[in-house]
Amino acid sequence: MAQTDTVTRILDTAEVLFAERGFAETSLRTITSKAKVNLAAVNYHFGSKKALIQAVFARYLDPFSERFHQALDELEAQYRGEAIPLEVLLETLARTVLEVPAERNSLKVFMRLLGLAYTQAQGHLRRYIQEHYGNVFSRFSDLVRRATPELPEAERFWRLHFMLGTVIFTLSGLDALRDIADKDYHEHVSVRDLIRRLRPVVVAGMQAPLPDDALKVAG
């Protein structure tokens, strides 16, 4: 077998794995029974758990990002120094969430795997996003504030949170929303037509009149 085809398999069998029992409960030696390769491949490709943990979320965050950063790139021209509206953001992060895992026809397992680096991450996987992938965080973070002015910065932490708690539930569940659909109210959904129906959701819940408490803070 090829090095490229091990890595590849190996690759393949531990993000589904990971994305279905969780990182603790995923042992190498599952990986390695599943991939149908031995526990010296894991170790001289990958090195250890760790380093395969943080190569299944580059094949993913690593195009990501690169889209993200083109598509910010394309807005910030486009709007020359104004603030870009809420929706025009939220769109443009939809639409590129939705593109990276197309190509391999895994969102489901994207998504899952982003709920995991909420709820599960350790402190290296934490290190190594915030390494190599905070920027483009951090921008598009920087362009929502301009987009929202009004919320205080406490606020648009917990809205953002929300937001993405929100976005990572739906897509993670997508199988599962898309069947009840279909038996209970006769609808065939896409993972588009679901984006549209979320889309205002989100944007509403940014957009919402602030707490009484957050606006004893803001005085």
The other form holds:
Number of protein chains: 2
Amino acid sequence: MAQTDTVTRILDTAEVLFAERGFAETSLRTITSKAKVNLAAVNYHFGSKKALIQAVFARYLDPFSERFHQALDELEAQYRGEAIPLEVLLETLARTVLEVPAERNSLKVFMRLLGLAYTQAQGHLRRYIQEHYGNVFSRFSDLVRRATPELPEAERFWRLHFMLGTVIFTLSGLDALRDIADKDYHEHVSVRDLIRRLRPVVVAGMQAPLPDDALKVAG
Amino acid sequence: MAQTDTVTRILDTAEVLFAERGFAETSLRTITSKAKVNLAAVNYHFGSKKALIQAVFARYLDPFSERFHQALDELEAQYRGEAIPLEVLLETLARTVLEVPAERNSLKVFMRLLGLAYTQAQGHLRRYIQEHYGNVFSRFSDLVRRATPELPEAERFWRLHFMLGTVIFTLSGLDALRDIADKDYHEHVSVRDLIRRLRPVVVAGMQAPLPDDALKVAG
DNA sequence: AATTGTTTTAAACATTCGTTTATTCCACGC
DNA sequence: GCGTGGAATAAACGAATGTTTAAAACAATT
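And the form predicted together with the DNA, for comparison with the form predicted on its own?
Okay, now the whole complex, with that chain kicking things off.
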């Protein structure tokens, strides 16, 4: 075995560079030279750049998916058919998201990658994620439905994505925002600190009063 | 003058392609061929691809900035030194954002571009926007401060960006989300409809209770 | 009609990219 | 020791990119 496995070194380097610059802006040559690995190694071990991108995501999402399913199993057993409160669901989601990358101290990278998955073109990535991890989102989404029976179907769908936007946007653009915050408010925030701030905002957003029906149909 | 001005045709085509695929993924050859314009025209009229990207943004943000300043002038005159209520500020912001691209029916494109400006690498773009339009944000941000005196400085800063994330993330990923919503809920939403849904969520998020101080200092 | 300055055009340029090839290296089993 | 097979390497390939060049086309002025 080399000093560290070549595959691991590629993944470690790639995820950081992808998170910093995006996929198209990160060349295989940049990755392999920074990882001190031969250029051809990526195609040898992963097959293509697309496959490397997917592998980077899988390394986070596989453990996340497994742990989150497990955590939801426990919650469902605990609540025995009753609806699980929204705060508990959100808390569990947050805890799992925090746990997974904690071992490698890469929470920031993970968040940024999630943001990229949504905003970057890369149709193959969206398909890959949808195909491999769509059921986790479905399950969570069903539980949220039972926790917020007062919300109309569509309203809940949109609010979930509003909140997803809040979290991913903030945490994925964290570095830039933190620079401003440091400068203007002399208060250095950690990711965990931010999540503490996010919680009441997300809960309040989900439970906001329904919009009035004016202008319901519009062009 | 050609059928339509070459510069305009380039801008019209570029903004749509940028919004669809991002900046790095859109080549000058794709733009110029779709715009039925010679490849060299971009470098002749704009100087470089970077300058073209900035010009695309300026065409939206210049009118936006002007109108928004003007709207805030009127509000300040109307409230004569009193604090302008948060709802009014948000309403004014939303109205201006809706007005600017309305003339070209390009609200979706505008929103997507805003999202890209935040999430794509393109350091030059962030610098350009900060430099040219930073004062509009500052002014708005000051008015929000006066409207929410109960919020600690830093908390308000972060909540503003939480809400910015909600809006930009949702509207810039609109097409993908709308596909799902159409399929699952048979309810087709317009951008204006979404903004109607967004309003109570944003207001509630800004006015959410403060987070408890547990774990205030964390790694 | 000739001249001027601007715009358009086709072609080439120099890089950079992802991928492939052919070779070398190296550990392991026989 | 020898051969075998997986891994690493250097080099090249073909395609695509942003940019530049130099000539042609055009419009307006005198």
